[in-house]
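Quick heads-up: it's one chain on its own, the form predicted on its own, in structure tokens.
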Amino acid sequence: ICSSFLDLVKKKLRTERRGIHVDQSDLLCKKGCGYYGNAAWQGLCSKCWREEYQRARQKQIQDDWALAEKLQREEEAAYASSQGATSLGPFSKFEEKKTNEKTRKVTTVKKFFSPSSRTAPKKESQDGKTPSPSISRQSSMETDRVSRDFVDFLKNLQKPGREIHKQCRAFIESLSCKKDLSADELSECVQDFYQNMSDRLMSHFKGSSECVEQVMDQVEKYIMTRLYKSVFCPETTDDEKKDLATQNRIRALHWVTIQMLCVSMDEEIPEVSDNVVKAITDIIEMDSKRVPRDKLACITHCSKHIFSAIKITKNEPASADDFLPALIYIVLKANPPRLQSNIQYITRFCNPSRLMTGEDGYYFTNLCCAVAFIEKLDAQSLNLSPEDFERYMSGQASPRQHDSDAGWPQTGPAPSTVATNTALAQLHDNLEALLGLSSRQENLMEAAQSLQSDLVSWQESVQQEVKDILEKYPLEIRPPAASAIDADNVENDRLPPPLTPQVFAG
């Protein structure tokens, strides 16, 4: 992390009011160019940074040339020295690998778009019809379902969805068998592709940047979906030690207080305390996501509930000076998994018109901000003395609610003198209520025993009366009476008389 965005934050700090707080003008680019700036760029937004990274680049590159121009005449004179009259052969042959090594280092994403990487993925289905590992393999459920969303997504642009899906399948197959790639190449890659779809996009589009946003949405869901686990928390990477410094870090710090933050935010108020758990739950659901955009999300999402929380306890909108010191206190809390690889993968993956603009940009920039306050946190960011400051990271003591009159400003309501902290205190209305469910629980038995109990008696009472009226009025069953065919019907008094026998002579 920069050391730059640590600078500003102690800058701001005031001896008036004691607290962190970061200038809007402060979270920008150091470029000037009105884009959020970032601390893995070197508060650079990511357009300048990559502009920055291709000229420090291209400047490695003309160094290796001319490093390898001197070699190569430093091998031309030995072997003229040794040999005296020489053929141009060898420096054929260092020419070709020279040529050959150049075009391997030398690759961009823009290949895709050439007519000839057009072809090539139907003549290579014409000819074996070979899917690549990352093809082939068994992909997972959300894989599935991310790949279809993005299918039927596409049909709705029907010649040109086409087109898209073809490139992004080109490019996926191609960067799975780049396993040579750091992260920082990997991320060039991934954002010269975002920025070739997109300019094709804009042109399709007749400059409709909404149009072209959704499409860049869904092709970053789907390419980074597909590509996520080779790409997050690389093995060339110390993403993963960061991690655990990071956490080590958070847990080390564990007795950091709401109110030495100088933090707007009133726990006993319910209201507050639900959204302050919201804000936690959705840092940590940040780790879940494999998208970059729904990992900003999360932070957007718990931003959000860190200013809900601000402007219930004070009664008025919540600035950017409460929100600071609120969102280190919640990363303090939750202590969040993979913080660092996932700030990292943000920062290589993410559309960068995400991370430059708009509301995810700015609350990403501020989580940059309290995870580099967090790292370099010291006794006077706290307004403690070095002795105190050790002894309570050492866990020799631990900060009471009494030493708040030592120099501790309540920012809100006085909290209260039932705990000792704000942990406490809710861990004892869990007692109680817990106690009161537990006798509920006990009526509830007893009541539902009795209940079973006049069950049982009614039951024996019911068949008791049965068997009384059944031995008083015994049941007699009479045979039915015996009847002529017709005699159910009751229309025989209108049948004609019956027919007589006549008896003729003769």
Second form
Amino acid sequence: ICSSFLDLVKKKLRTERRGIHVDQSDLLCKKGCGYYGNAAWQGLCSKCWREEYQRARQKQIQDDWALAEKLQREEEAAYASSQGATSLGPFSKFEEKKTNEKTRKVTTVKKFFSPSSRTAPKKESQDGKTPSPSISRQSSMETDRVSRDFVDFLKNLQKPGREIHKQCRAFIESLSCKKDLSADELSECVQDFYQNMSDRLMSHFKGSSECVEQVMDQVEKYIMTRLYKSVFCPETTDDEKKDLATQNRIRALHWVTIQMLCVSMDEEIPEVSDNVVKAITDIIEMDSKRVPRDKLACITHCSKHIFSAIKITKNEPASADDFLPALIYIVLKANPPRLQSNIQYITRFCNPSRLMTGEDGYYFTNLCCAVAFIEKLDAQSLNLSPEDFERYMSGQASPRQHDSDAGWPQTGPAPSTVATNTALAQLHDNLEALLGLSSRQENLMEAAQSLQSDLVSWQESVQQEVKDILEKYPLEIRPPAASAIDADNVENDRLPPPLTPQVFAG
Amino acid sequence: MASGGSGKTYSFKVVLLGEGCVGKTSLVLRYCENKFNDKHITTLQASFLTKKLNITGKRVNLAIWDTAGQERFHALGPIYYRDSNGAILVYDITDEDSFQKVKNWVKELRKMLGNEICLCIVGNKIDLDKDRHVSVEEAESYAESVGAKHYHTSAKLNKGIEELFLDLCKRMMETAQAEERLKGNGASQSASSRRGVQIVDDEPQATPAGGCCSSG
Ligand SMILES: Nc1nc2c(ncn2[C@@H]2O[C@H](COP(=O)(O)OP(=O)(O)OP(=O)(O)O)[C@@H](O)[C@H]2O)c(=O)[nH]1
Ligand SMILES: [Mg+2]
Ligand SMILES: [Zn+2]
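Output the structure of the form predicted in complex with the partner chain; the preceding block shows the form predicted on its own.
Everything in the complex follows now, all chains and molecules, and the chain you saw is the first one.
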């Protein structure tokens, strides 16, 4: 294998005159850690390279932040100036949009690929809880995107759009100046702002509440995406404490069965258990949304799945007496993260017109009811004797054992067991998928490591080859070869030496 | 929370209360979908239904909220009916107990919401008049004594239901208009004058531009 390689090296050595200068120090890591470096890693060893890479990545994230903010300002400036020139007609509008799109693409590409050596990145978080880089990067990109969408949306409104934008900006700035407001005061500010804005829009759109609602949805999205970090589960409240209490309460109620709640969902029907799983997923997903209306939408999706499950089971439309127990059951199964914080956040910052009369509001109210029920739940609310309730709560007995003792007419596993089983099966599936992923990642890591060691040993072998060659063919300065005319003449040796110029003194 | 004014759309929230089996679901499904005991019903749920009306040229969006009526959920009532504009309290004319339940609800609603809420007491299943256990006189005089209106309906025969909802809407509109007039008397700037609101206003008359919904 090596012989052809050796040839290659020899050739190289012959053709490149200056190339033979191979020094041991050139092969080592530039950081001087003693390991071999690699040109692909800018002369560093793998360890030092990784460290360096991490540092660069951190910096890039910060730079992205700065860039996003800068873009936002530019966008605003461009927006303001484009609004100034209103007489340009539709075509120029189109052009403007096109260039906008172009710059957007360029900047995204830049964001991902430039090692970006900009300086003075602005630190984002003001308080103690610094979000992890990946989250802050993600959220900055989301904020950026939402801001763009908002501007794009407002462009269609022309002059009033500019007005709306200005007011929203001013409002966000005014709030960021007031750091010491309580959650209720913050809520009141935001609600007042919604009220004022929608009053104005109402007179602008001459009473078309659909138009007003559309704009208000965008206003809510823009404002709340930007305020989210500072007003969700703020430290001035005991939201976090309540979250923990609810979480623990739900855990303590793990023994509650679907029969105790009189839920009309038969989880032995695959379609039903499918909807149950989806409902659980939806309600858990609520925590990941930032805009109150998006959180509401998660509750609504969850509710729709519950309705489907009931409809399939009962074959008739669900009434509130079917729905509420089912929702309670779903909440108990899901134990959604930061449930109280999310409910408080929606209550404080959602556009009230949605919450009061809309369909979303109905489901939200039911969720509030479910949480209130879970908090106050006692023996009576589950049709249990106080003694049984106590024993289940304290973990002394589990209802399933009790049921079989009492000889309940049950064939096959109880629906709750099935539910647990399907949940377990899902959990199992997920675990398997995760395991698969991690083993694939391990393989990848192994491959990368072997590649790395290959590279190192390759370099070592090259070095060794070079050494060998150097030893085998020591460089010696030979007298220049004979002139070209008689190069092929074998008898050259026998010829008398060529005439050498003679210097005569004089 | 009613929103609206002259030429605007009113949005009303109406809660539905009553014991199990009195016919709440039947009433609403009959009103919103004109269906009764239809096994092949396409409706996914009957707990939240809406109806759009046009009353004397004004648009009304009615949202009807079914409430969980079981005893163990009783304490949750206030969460359901906060901010509602109207309440429909249903009893079964063949069931004396269900009428007693209505009385309890009325007490609670008046205590929690005062006179802002329009109350309707509804005796359902009048097609079963031969089995009537609640006298017409008693029910009507009780309703009057608590400032509520009384209606007789049959979800089965579709009787009295349109009248019930139309009448309720008219009453809620009157209440909303009275509230607006009150607000008009100097209370209108109350919201904007509150702390924390910063409306930048250098162009007081924003010129309306066409195509408000052009973005879809
Ligand atoms: N004869 C007659 N039966 C009715 C009428 N309205 C409802 N029913 C019947 O009464 C029963 C209960 O009706 P629902 O509409 O389910 O009653 P509900 O108040 O919604 O009951 P819950 O959801 O359990 O609280 C059903 O069998 C209906 O068919 C009516 O006007 N006349
Ligand atoms: Mg019902
Ligand atoms: Zn190194």
